[in-house]
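There is one chain below, alone, in structure tokens, taken in the form predicted on its own.
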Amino acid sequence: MKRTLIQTNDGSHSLRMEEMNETYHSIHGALQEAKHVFLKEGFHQTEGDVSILEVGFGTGLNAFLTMLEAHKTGRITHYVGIEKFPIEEDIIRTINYGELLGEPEWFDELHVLNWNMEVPISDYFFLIKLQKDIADTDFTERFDIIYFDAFAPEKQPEMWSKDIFSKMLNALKPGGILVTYCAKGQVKRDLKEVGFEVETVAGPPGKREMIRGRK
């Protein structure tokens, strides 16, 4: 499995899979979008203490975002992050977004912590990180927020199922909701199969519109 550090258009880095032939974030710049897609339609979203299952762990962007966050406003956050693929420490260690925000310790902190187990990070950001397959794994109405950041359906359309839109809809408190960076049409229409409240929000830079479900 081979990635390739390449850098966005905001200056901040991403990975391509070559295999795949597919970037983790979006060329048009990896901070935006994951600012826009998960932190304003997703965490802004949501009042109070916090519970958030992000979808594909990845590089931690949006954990270290979101932990960021719940500093900078007082929201007590727990934080499950689950990626079947970890990516390797050299490869984290030439990313960027630690030196980008003034806080490289934090990054690097996310991605020494065990896995499998929850860490404290801090007064404020609880962190577990789970080694495994999102079809494997079952949970019941746990989180306030899904950050859903699997790879593209055309890259990985497994990840994009009726049954594993039915696994996020049950690991949803009632009045929960899942955001993605995605908005293709059959995605939209199968949340509403499965249960979901769908509606189609404006997109970050580069992308017209992105899903927002809600429970």
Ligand SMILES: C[S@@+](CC[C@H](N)C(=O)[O-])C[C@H]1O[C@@H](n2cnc3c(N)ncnc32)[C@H](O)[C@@H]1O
Second form
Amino acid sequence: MKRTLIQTNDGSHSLRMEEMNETYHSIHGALQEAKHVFLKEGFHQTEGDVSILEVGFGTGLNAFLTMLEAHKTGRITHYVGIEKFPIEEDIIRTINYGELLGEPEWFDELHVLNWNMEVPISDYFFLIKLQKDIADTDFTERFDIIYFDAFAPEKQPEMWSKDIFSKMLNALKPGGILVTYCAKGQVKRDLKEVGFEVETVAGPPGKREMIRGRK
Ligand SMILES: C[S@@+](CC[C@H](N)C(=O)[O-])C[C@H]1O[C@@H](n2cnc3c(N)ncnc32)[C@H](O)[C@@H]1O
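In place of the form predicted on its own, output the structure of the form predicted in complex with the ligand.
Okay, now the whole complex, with that chain kicking things off.
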């Protein structure tokens, strides 16, 4: 699995999966995409203490931004990040999110933590990184928000199946939301079919729309 470090248009790094010819983030800007899709349209649509499931932990960018925001707002945040293919440590060390956001030690800390156990990173942020395939994961816990950050449907269609969407619906509390950068019509129809209320909202720079589903 060859991953190459790339720079996106806002100066933040991302990775390209060579075999798939797919990037981890928008080439218009990884940081601005993550802030818009997952923070503005996800985290900030809820109030108070919150539990979050991320599908595709990857570089940890979404977890890192959420941790910083949890601190800023004083919201206790429980975060579960699922990842089937964790990124090698030598690649993680080259990624510039810690420096860009002025918290290099915290970014490193997210990555040196053990997998598969809950770790209190601070008084506000509790993280479990689960090394698992989402298809084989059953949730007993229910979440307020799901950050659905899989590779694009054309590249990894099995992640955007109705089976996975039903699993996501079951993993949400009533009123909970799922946010994704994707805005495809088929994805909206399939989310609706399994029972989500689907909203199309403005996307990050370079992308007209994105999807928010509500249970
Ligand atoms: C578009 S990338 C986004 C990663 C991450 N959110 C980030 O900001 O770096 C998709 C991620 O989903 C992971 N993934 C792919 N298939 C998966 C599966 N079946 N279960 C869990 N994670 C998976 C990939 O390894 C990759 O890290």
